[in-house]
Every structure is written in structure tokens, then in C-alpha cells.
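Only one chain is included here, represented as C-alpha cells and corresponding to the form predicted alone.
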Amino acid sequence: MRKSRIVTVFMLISIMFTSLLFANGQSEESTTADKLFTIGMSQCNLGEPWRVQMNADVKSEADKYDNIKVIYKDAQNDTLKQRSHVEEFVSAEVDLLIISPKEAQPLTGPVSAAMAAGIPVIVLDRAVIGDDYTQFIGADNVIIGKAAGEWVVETFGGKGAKVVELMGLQTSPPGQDRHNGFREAIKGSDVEVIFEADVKWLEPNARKEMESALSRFDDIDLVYGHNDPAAHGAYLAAKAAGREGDIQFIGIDALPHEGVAYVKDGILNATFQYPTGGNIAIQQALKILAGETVEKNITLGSRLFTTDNVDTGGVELK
């Protein structure tokens, strides 16, 4: 009777004893699979259409996902505010940081701040100094660049053409990227800048500074615009004047419903794609949030879009 009872309890406890470790193995597992990830979303600014449909894409892409949760924050132009956003974003304990930085140098101290505290980082569009983040996803500004200037070169064949270059934010590594580009590509050339101006990305900043550059010169061929509002902003300056008609115009960023819709309506004559990322980010974070290594940097494409393949999808740039 003694024997058949410690059997018994043995028994017991062993059934016991597997139970718990198979709900313990289920509980962790469960936990695994259905954990809830917070991705912080730090933008620059909402004040270009373009940031605008980065923070559409990165939704759009995230709601796919029944585990991650996207938190937003704009920064309205203002790199201290940004920064404070980002220090926020890490007392929070986010999983992940998605960063578009308004600039490179005062980013770059809170974003290695988060990598300090464990955070991934992606840096989206706009560089920081160095190389502590987790990974940069961007188009590359400098051949962007080049490849307009190139464009302005043959499209005047060899012959003189004065422009006004409406620069993007030059304390930007995109502006930058994209003003040094144009100028290697024009250099030897007859393309002459005669008027250069820091916009800061706006519209109504490009259209103030056109209407100085018409009252300034008789003579301008063609307006650079560092992105398509800037363009677009020079083309009303230019339309106001009654001198649209001798003036050309590019842009780049080419959203389907601005830069390309402005060369369809013939208001830009050539516009280059600035993709925005926003969905190859969240593809990336959930990599990143899974445990697999990713690379450092991801390099977009572009295409060009001007008035003779804008109806067949532009071409992609080499």
C-alpha cells in the first residue's frame, strides 16, 4: 500500500512538474510571438508635401502589422524641439527610433544618446554625423544633383543659360548634396548661376526669392529648384511676371500628385525622384525587431520625369 502510494504521488508530481514547464514554454512563446513593438517616429517637419507622404508611406506600411505601434512626432521645423522629441522617445523606452533629422550636427548627439540606452535607430532622408545608428535609408542627393546639372548641360546644348538655383536647406546634408552636385556637373560648361538663394525647402520662401531674381535680371533661362515647391513656387513668381513663357523649370521629388502632375501640366519641365523611404523603414524595423542584422545603409533609386517620358513612367537614373 506504502509503495503504490509514493508511485501515485510521483506521479502526480511529475505530471505536475510537465505541466508547468509546458506552460511555461507556451507563455514564453506566446509572449514572443505576440508582442506588442513601439516604433518612435521623429519628423522634421510637416511643412513639405514630401514629409507629408514619408509619414503616409511609413503608416501605410505599418498598418499591415498587427504588432507594432507607430507614435508620431513633429518637430514643426525646429531642431530643439526635435531633439527634445528624440529625448522623449527614449525616457519612453521605445523599441525602435525612425529619425528624418531637420540637421545632421545637433541630431547627432541624441541620436547616439538612443543607441546608448539600446535603442535601434534608423536614420531616414537626412544624415547625422558619423555612424552611430543603426542603419541610414536615403536616395543619393549628390547624383541626384549631378544628374540635373547634367540635364540643364544638354538640354542648352553647349549653349549659355543662366539660372537661379533655389537651394534646400543648406545646413541640410541634402541641400548640400544637391547644390554640390548640380555645380560639378555644370562645371566647364556655359550654364551660369547668376542668382543662388536658401529657400529652406518652401514654397512661399522660393516664390519671395524668384520675384527677386525677375526684378534683378532680364535674362534667366532656367530655375533650379532643390525640391518641386521650390519650382513651383519660382514658376507662380514667373507666371505673375508674364515671364513663365521664357523661363524652364526643374524640381525634384517627383510625387505622383506634385512634381509629376507639374510636368504633365507643363509647369515643370523635368522633375527627379527623391523616394521617401517610409515603407522600406517599417520593412526594415521589423528586421531589425526580429533579431536579424541589416545593413548599415540603404542606398534608393531614381527616376527622371520630364515632359517626353512622364506617360510612360520616367527613366530610371544610372
Ligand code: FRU
The other form holds:
Amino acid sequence: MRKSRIVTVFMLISIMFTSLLFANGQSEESTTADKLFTIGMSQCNLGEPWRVQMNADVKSEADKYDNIKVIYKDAQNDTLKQRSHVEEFVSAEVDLLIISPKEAQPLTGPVSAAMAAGIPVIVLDRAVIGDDYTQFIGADNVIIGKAAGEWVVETFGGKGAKVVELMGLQTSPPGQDRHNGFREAIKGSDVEVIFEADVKWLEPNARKEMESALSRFDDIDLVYGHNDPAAHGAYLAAKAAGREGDIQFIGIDALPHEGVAYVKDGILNATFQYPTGGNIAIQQALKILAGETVEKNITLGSRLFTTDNVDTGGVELK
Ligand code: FRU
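Form predicted alone already given; the form predicted in complex with this ligand follows:
Let's see the whole complex now, leading with the same chain.
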């Protein structure tokens, strides 16, 4: 009697123990905590400091987590190469794709194909066409372009200004938006664009185009570069012609070691910050990988740095 009671108690304990173990095993299987996720990062080029910074921001955030591994591909400013990179990430069955596309239209199809293959996609900084992606992260380039236009109108205080506009690649949405926002803000004012060129975001192109502008026009008051490399290229051309003192230069990006440093050094009069969003992309990727629903669009803020406020950290753009 006594012996059988001991056996029963022993059996009960072992059943409880096994079921505990089983439950534990099951819950571990259903969490994602110990799964290693692979994220593909398709960067359109690493030839510009801003993109190097974007990848560094992705990396420093990703390094904080041991359940993600990021594989980087640099398309070297070649759209066809970037299309193949996306296709390679899809064939490799990455768990999530982050892409900063060179151009909108040609990368829209590959992004859709990734989505169709069940791979969530975060589009960073430059948009694709339509809304077949999981999330877009970037600052509002119409707002930044408008703020640049308003700054010029105010700075020249009704006296008017003759402007050279050195545009970012016009097949990429930030270039179109920075142009449209600026034009909207100067409409009806005395600010006049006397020369415009698509310098495709590149400093050497900007320098060349500015040389043409300088040879055609004796009177230039300001250069609006769609990014800081464009504004800097224009400054170098003006300096070589001995005319940099007569012209103001403004740009966009405001990296601490690039645009902001140019403002501190008196090369640029103003720069508007364009955050890379690299760190936020990783934070959002983790949410998506954990099965959470995320916002379709995350709009990043911006700051304005001028000669007057650069030492105190600039001002937030409203
Ligand atoms: C770098 C860059 C930046 C610019 C951004 C726009 O490739 O040209 O200077 O702000 O891309 O997408």
C-alpha cells in the first residue's frame, strides 16, 4: 500500500516534470529570440560621404543585436547592378530587405518581386513608385526644398537674387522634390533661377556646370545645391574664378564632417540636414521580423545650420 503510494507520487512528479520541460521547449520554438535573421542592405553607391554614413548608421545599430546579420551590397551608382543585387537577395531568401534605390522607376519592379516572394522591404531615403513595400523611411524633401527657397527669399529681403540651381538626379524623387519645393517657395518673389543643371548628386559634375554658369553670367548671387557636395563643387569653381566672395552657397545633408564643417569654415552659408535613417531602419526591421505591424511611412525631421547658428547646433525645421 505504502509502496504503491510512493510509486504514484513519483510518477506524478515525473509527469509534471516532463510536461514542464515540454512546455518550455514549445515556447522556445515559438519565439524568435534565438533565430538569426539575415537582412540584405542594398545601397545605391558608397562614393558619397552621406551614403557611407548611412551604412555606418545601419551597422552601429545592427551591432547592438546578436540575432541579426546584415549583408551589404554596393551598386556603385549603377541601376542595373542594384537591380541584380535585389534579385540576388531574393534568391538567397534573406529575411528582410533594406534598399536605398538609385532611381525610382527601375527599382520598383525588383522591390515588388521581393514583396511577392514574402520578403518584407524597407525603402530608405529615395522612394520607389507606388506603395508595394513594407515601409518607407525618409525626410520630406519638398519641405526641405521649400525651406531652402524661403531662406533665400528672406536672406535677400526683397532685393531679389540671381540663383544657380544644381539639381540632384532628376530620376530620383529627392531631386524632383527638392526642385519642386524650392520653386514653389520662390514663386512670386524677386528670386530668379538663371541657370539650372542636373548634376546627378555629384561634386565633379557640379563644379563643371558652375564653370559654365560663371562664364555665362557676371552676376550670380547664390548657388542652391541639392546636396552639400554640389554646393561645394560650385564653391570650388567660383573660387578658381576668384568670384567666391560675391556668391552665397547653400546645400543639403549637413553631415557633421561635411556640410556643417563647410558652414563653420565659411564655405557654405547654410545647409539643411537630411538624416540617413539608417539606425531607424534597423529598429523598424526588428519590429517587422518580430511580426509587428509598422507604420507605412516614417518621416524624419530636419535642421537648418547657418553661419549664425552653427555653433549652437542649428535650428529644427518646422
Ligand atoms: C547621396 C545623396 C545625398 C542626398 C541623397 C538623396 O547619394 O546624393 O547627398 O541627400 O543622396 O537621396
